[in-house]
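This document starts with one chain, in the form predicted alone, laid out as structure tokens.
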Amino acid sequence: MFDVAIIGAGPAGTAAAFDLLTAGASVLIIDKVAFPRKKACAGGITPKGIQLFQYDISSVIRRVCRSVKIRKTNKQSFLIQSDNILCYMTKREDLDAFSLNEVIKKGGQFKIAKKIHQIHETSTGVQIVTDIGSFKASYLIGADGANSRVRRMVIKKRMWQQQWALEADVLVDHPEQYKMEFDFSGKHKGYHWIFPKGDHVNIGIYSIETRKKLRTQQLFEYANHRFGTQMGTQSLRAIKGYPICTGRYSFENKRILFAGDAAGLAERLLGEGIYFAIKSGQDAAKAILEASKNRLESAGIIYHRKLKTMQRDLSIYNLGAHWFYRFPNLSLKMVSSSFFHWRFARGYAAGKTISRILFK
């Protein structure tokens, strides 16, 4: 029997596993595929996210960005700049494989199970029945992403939404000449992005319209528009569409916790999820460790309490998304002001959360 089983070996799962192993807990981490594996994600890590890693990930950073280009609805653009780093670029397949390897080196056990058949929570533990056997643990962390199988099996009512993103890698000459860019000039409620990553750029579309899935043709059209009409299907690689899960964590399980997108812990404004995945994974680990020492409160109750600060930040992002995409011209005009540049660039580069930037 393990102290903790974790389903999902992405940023949330490995963050939780690493902290639990550091504290001396026995950890089983399960995923449906071997690593490295292709993972749909733009791969931008904010300074506040990079600060959370308990190990050095510099070997999987493809580029650092000290400026961000913002293209407005009228096709004009402006730069947000800082002397310090505003974003770190990685490829998720590299980051996730590296992080899982750090967990295994710490003593975590990793198993590949393609199917989770049943999950049973009792007063003393959790049983996970899979296609490769049955496993028991005192606690379970569901960290298996926006389409979480664990969540669907355990939670009966829906308390989350899915926004959509579509991305591809683009082969271009001199990718080092491209800046990190958010392009709001499209007609949908969302944006296009261009993220430079060493030998290529990653492009994508993000939409907050939950009922409108994105089409691959939209990505080709954008690539042709931005990089030249001669671009063909061979110029776009690793095309993937994926949901980003947002919501409010209100699950009541005592021994089953959820982290990252499985818990709806991503923000709606830009769709950032890596920071919230790592932070929630670490908070879930802390809650389990505290509950194991102090049996007066369940891990679920402790975890709810730890998430309050993060949920306040997510509420600010959600409110910002509502007004930003409702009034994009006015919002972008405000964002382009020098006051915004100074306050937000400095705050993000320092690794501050949105509530600390706005209110402290």
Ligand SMILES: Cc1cc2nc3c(=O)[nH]c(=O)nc-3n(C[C@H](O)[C@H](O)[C@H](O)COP(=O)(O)OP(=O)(O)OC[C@H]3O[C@@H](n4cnc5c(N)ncnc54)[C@H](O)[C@@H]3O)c2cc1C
Second form
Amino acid sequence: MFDVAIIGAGPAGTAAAFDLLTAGASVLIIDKVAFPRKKACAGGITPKGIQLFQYDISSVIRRVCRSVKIRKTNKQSFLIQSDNILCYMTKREDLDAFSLNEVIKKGGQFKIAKKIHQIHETSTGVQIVTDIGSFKASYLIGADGANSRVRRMVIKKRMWQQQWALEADVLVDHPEQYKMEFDFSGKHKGYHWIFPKGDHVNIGIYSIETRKKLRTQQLFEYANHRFGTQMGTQSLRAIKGYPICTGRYSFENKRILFAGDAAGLAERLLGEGIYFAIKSGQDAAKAILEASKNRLESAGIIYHRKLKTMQRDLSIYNLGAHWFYRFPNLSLKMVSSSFFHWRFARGYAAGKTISRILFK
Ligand SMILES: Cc1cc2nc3c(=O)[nH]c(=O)nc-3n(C[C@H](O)[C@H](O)[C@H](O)COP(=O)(O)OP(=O)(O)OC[C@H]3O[C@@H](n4cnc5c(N)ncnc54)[C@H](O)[C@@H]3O)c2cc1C
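The block above covers the form predicted alone; next, return the form predicted together with this ligand.
To see the whole picture, the full complex is given below, headed by that same chain.
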């Protein structure tokens, strides 16, 4: 019997596991694949996300960006510059394998189970039946990403929305010349990105149109448009698409908590999810530790309370996405203003959340 079982070893799962282990809990962490593994993600971590790591991840940071290029149209762009770092670039296969290793070094037990067959919650614990056996724990954290099987098994109703994003690595000459870039010149409601990663760049498309899946052809076209026709398909490596879940967390279980994308805790404006995954994983860990000490309230109730501030942030992003993509020209005009640079870029670089930038 473990104190806590966690399904999913992405940023949400490993963040929860690390804090639980630090507090002396026994932790089982299950993933469906061995690490390192590829995860569809551009691997950009904002300063507020970096601050959350409980260990030094500098060995998996490939580049730091102090400026962001915003492309309004094919011909018009502007630069947001800061003295401080605005974004840290990593590759998710490196970051996630590194984090899982930290969890294992702390004493976490890692198992690969390809299939979760059943999950039973009782008043004293949770039983997880998998293809490699059955495990018991006092609590379970579902951290298995946007297509969460745990969520589908435990919660029947649907209360989240899915955005889509598609990414690929591109080998370019002189990758060091590229800046981090958000390109809003496309026709879809969303943007393309170029993220420099040391020896290559990562490009991608993000869309807030929940019903329209992105096509890989769109990424080829973008690569050709930006890097020249000779780019061709062979220069685009490991194209990966995946949904990003945004929604409102309203699960009612006492001993099964959900964190990160499994809980719909990503923001809708730009699709940032790593910060929210780590923060919610850490909050889930805190809620479990508090509930096991003070048995008056369930971990589920304590967790709901802890998530309130984050949910307020996510609502702001949701509203922001609604208006930003409805009136992109006006919105980009505002983003290019010196007031925006002064307030938002400074706040972001200082690691502030959106509520703190706006209201404090
Ligand atoms: C193309 C793309 C680009 C993105 N770029 C960024 C970015 O630059 N910055 C940013 O902040 N966010 C980005 N995001 C969002 C970010 O990737 C997610 O929000 C983040 O990964 C969520 O972390 P998580 O731990 O909740 O889930 P995940 O990272 O998805 O991890 C879930 C884990 O669960 C495992 N798993 C899944 N199913 C099972 C199962 N049945 N049994 C056991 N294990 C299972 C998976 O193997 C995986 O290891 C991007 C997303 C996409 C799709």
